[in-house]
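Shown here is one chain on its own, the form predicted on its own, set out as structure tokens.
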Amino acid sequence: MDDIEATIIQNKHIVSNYYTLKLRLSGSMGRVLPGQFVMLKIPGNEVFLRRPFSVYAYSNNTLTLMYRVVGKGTEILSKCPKNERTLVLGPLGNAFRIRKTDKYIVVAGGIGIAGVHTLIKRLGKKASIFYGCTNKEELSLINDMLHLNPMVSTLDGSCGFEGNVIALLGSYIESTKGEDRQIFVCGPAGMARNLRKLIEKDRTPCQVLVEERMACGLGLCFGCVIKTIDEKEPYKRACKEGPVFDLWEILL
């Protein structure tokens, strides 16, 4: 894992405050696994700390990130033009662990789709995809997955199921009761908490990609710790021991 020089080759607005950023790297990042992330230097001198982004796609030294504008760093990033140069550190963190089972379920909410995009590409039609977003316009974030027939919920009811994605998933789980399955999830903490309640009775194997603020991405600053059930060392670093955790081992 090295710090790699990178050049922006595309910074594309998708919808609302969502963008994809495509970077040509000066060297290889090596093998990138589903769930891993990078620390990106925001071009210019206004932002000192790097920002973590899940790897949306990576191939032939070309890295793609999907991001949502939420603060100063991503606001500056959204205005960066083609050919702007920057630095990328990665790949970082652990990855989703896929076990052999009858059914894979991938659940994502909003920008959480970026965290499971490479996983969905890996699983393909083996996975049932559940995606929750605010409205129909945000379905633009999953345009390249429509052939996989994702099950969609929108909070405003403008497309698919009206309501949150966990309610939609609940109906599916009930109708497929008894199947051996593994669930992967990335999205808001509230969504993960609701999922936990939904499957608590059966303790379905489930991994969650947590998204925490972090300063270094290397496990040095302890700025991204989350609490787990580990009695001896309850606090784990999202950047080092994560970002993928067993849902049943963390406290949400």
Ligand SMILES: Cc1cc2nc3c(=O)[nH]c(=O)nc-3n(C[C@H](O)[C@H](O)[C@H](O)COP(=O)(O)OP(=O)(O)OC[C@H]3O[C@@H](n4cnc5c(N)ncnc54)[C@H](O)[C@@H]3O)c2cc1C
Given for the second form:
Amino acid sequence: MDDIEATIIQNKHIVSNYYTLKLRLSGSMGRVLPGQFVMLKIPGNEVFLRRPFSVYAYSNNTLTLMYRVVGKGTEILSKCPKNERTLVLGPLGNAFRIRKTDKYIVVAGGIGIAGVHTLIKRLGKKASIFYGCTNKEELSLINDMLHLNPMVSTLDGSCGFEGNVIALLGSYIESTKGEDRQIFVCGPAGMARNLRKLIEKDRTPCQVLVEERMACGLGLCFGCVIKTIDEKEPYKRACKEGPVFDLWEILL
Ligand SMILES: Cc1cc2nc3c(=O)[nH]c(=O)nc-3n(C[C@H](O)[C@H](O)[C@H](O)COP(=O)(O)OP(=O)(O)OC[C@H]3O[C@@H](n4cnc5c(N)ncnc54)[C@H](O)[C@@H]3O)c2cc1C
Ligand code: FES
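Having gone through the form predicted on its own, I am curious about the other one (the form predicted in complex with the ligand); can you provide its structure?
Time for the whole complex; same chain goes first.
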């Protein structure tokens, strides 16, 4: 893991406040595993702390991130032009652990799709994808996955199931009862809590990528801790021991 100089080669608006950022790195990040992230320097001097972003795609020293504008850092980022230079630290964190099973279920909400994108690419047709977003326009975030027949929900009912994605997943879980399966999830904290309630009875193996706020991203500041059931060491760092955790080991 190194701090690598990077040049923006594309910063593209997708829809509403979603963008993709393509960076040419001056060196290799080495092997990047599904679930890992980078700490990106926001160009300019206004934002001091780096911001964490999942690796959306990476090959041949070209890194792609998908991001949602929520505050100052991402606002500045959205205005960065081509050829702007910056720094990328990564890859960081652990990764999704894929064990052999009959069924892989990947659940994402909104920008959570960025966190599971490389995982979906790895699993391909073996993955059943559930994607929840606000309206049908936001489905352009999963344009490159349509051939995998994702099951979608929109909160306004403009496409697919009307409601949240966990309600949609509920009927699928019911109809595939008894099958050996593994769930991977990335999205808002409320989504993971609802998922937990849904599968509590069967305690289906499930890993969740948590998007805690981070400061150093390196395990030094303890600014990203989350509580787990581990009695000896209940607090784990999302940047170091995570960002992927076993759903049954963390307290949401
Ligand atoms: C491992 C990891 C991977 C991530 N991957 C992505 C990604 O691929 N794409 C993406 O768009 N975002 C991702 N995030 C979240 C991203 O880091 C934040 O959206 C970003 O840091 C916000 O910076 P900002 O300066 O724009 O917002 P700030 O000005 O720092 O905050 C603006 C608002 O957003 C809230 N906020 C900031 N960070 C978070 C957070 N992590 N969770 C919930 N609320 C937050 C703040 O409380 C505040 O209300 C990831 C976070 C982690 C930890
Ligand atoms: S962000 Fe500093 S320890 Fe995780």
